[in-house]
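Take a look at this one chain, the form predicted on its own, written out in structure tokens.
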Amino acid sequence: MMSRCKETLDWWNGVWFTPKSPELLSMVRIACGMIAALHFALLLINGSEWFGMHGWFNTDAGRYLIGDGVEGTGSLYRWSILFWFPHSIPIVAGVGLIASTATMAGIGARVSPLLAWFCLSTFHHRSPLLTMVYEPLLVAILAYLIIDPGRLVWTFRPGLASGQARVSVCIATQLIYCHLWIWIAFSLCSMLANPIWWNGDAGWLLIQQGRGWLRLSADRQWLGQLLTHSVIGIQVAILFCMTQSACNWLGRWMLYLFALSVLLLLADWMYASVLLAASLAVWPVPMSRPNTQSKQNNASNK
């Protein structure tokens, strides 16, 4: 028993704990930043359409919907800055535009991050009916970056500049890992949840609304239910290949099929993006270094 205990707290140690190069985290951090750039852009150009003073979703309107003042609701853990500063929106958009950009370049160390989770949340608390399907993700593994960012371009702190494995990039990774996860299965557990998905018509009706990038003749209707169950299937193979070693490599390929899918069905490329920026922590891409490895083949030879 004592034997059995013992090698689970040392599989858990060496999931969680073992030192690991932040080379992992640098491709994920880049993309992220990026598209963190990209969606504070845009709100730093409609941002005050939406949640200025006369905006769709002025402050009295962002309160009632929060559910402000109602128990049971949990409004008081929803704050953002702009309730009380709504003229703020171009600043924090502007903030966090810099800090994504910062996060991307490298810039700023665990900072960075730090800010652009900050500004990204005080949108999503301003009106949660707003919140995009990536966003929630996105702010995750934001979060996730603070602990770690990887390996640097530019910084203050030597020890985040360096090429060396450190504990707490196997600590952002494996969160992220766990977070994609359960991610998919949710995905997963909405859709059966409703039974368009179940008979194959939950495809074929996207398809017919014009949602996304497939378009389908009304004798093609099979091929829409063909790619609802497709979905469902890719789902499921990507949750069993991310808790199985021997075939992980196969769900790489998977995600970048459920990523296919929703531009298909959705058009959501900012979706597809976060999907596949969060997978590179689970599949990272080789990131090679020819001018080493060249130099120890030469000295090798000698």
Second form
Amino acid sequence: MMSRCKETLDWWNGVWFTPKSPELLSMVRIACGMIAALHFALLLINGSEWFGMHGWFNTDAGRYLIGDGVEGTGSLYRWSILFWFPHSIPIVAGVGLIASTATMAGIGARVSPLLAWFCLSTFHHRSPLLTMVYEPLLVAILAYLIIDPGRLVWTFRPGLASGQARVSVCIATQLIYCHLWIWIAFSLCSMLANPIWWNGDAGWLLIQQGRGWLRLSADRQWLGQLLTHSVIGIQVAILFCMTQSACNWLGRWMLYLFALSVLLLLADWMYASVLLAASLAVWPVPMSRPNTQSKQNNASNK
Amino acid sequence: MVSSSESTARWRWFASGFILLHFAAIGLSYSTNWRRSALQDGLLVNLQPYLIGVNWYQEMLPIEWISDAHKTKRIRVSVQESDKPKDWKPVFDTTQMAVDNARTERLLHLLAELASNDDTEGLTNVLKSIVLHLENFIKRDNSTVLRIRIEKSSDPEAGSEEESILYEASLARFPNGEFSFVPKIENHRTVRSLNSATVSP
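Next, give the form predicted in complex with the partner chain, keeping in mind that what was shown is the form predicted on its own.
Entire complex below, previous chain first.
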């Protein structure tokens, strides 16, 4: 019994507290920084039109829908400064854009992802009901990158610029890994809770609504149904492959297929990009992964 | 004096505990998106300072691609304005979206859900925001909004489009510039014409 406990403890310590090279995490940081920069660039263009003083969704509407003043809604903890300063939207979006670009470029240690996370959360707290699918996942990855942003190009702290293996890299990578697993698991479960994902109607309805890139004529309904079942199957396969290091290549290709189905059915290229960026923590792009890193990653995932 | 191995072990216990609690809280938060028990509800309320404060509280997380509520083919918000009082001018339309598709679509589904659930206060808050935006941000020719309505067409799988008006209201304007919505009374709710004997002069 004691030996089994010790084995479990050793396994746990191996997964979470083994020093890891920061190269892999740097790839996640670059990809997420790029997506966040794009997100803030879009907010810089149309953020005021949506959330400004006379925006489509002004502060009064925002306050009502977060349940302001109603007990139990937790509106007390929604700390968005945009409620008090609706004119500051271009400033917040601009700071977010600079912080995300710095995160992508590897400048500014932990301050850059922290600032980017702060700005993204500010918009999220302002209108949680108008949040897009990719935002909660992106904001989570940015939060984990605050723990360790990977190998940096320039920083006041020389330790973060070196390629030396660190425990904090391992913790940040595993947090992204686990969060992605939970995300896909809940995505799958919420789909399975709805009959239209069982009878194959979901994909066909999405195609009919014209939300994605795929257009099909009425006689091709079977293809929509096939896509529906494939989306479910792909998510099951991804969840399985994430726990089996022997299925790395399959898992990576399944995630590519999942991202492709997001494009075909939803045309949400930002969501597809965030999924691909997060998956780099699990399955790095083969050509940029050193062999030792791959083995280390596989061993810890096991 | 605490040795470095002891402090490392203590630090690892602390970090491990935090990681487990963190994912338990996130799991709880995400799982309440499709079903919830009273126990989950109570836990969620207690965890609000952490979950909401650091942005892990994801109620109504838009994780699902399509739900029963989204089985509509089209949702449209349109207005009648003082310059062309006969015409319904579309403001938002799920079938004609160009920029910011995802956010517009979220707003339209939110409006449709508020209208379907008879949340009049929520609905008028959002519609007021839309009208103010139209009059103060987009309008340049001093025309004002007279009426607003939300329509949806549903049942795309049956192949027939059934248009229905979810909400329609006229705007009552006050001298101070404020306005309120006066919902159109549905036919079946209209009061029958009063007996002339009971009508006061």
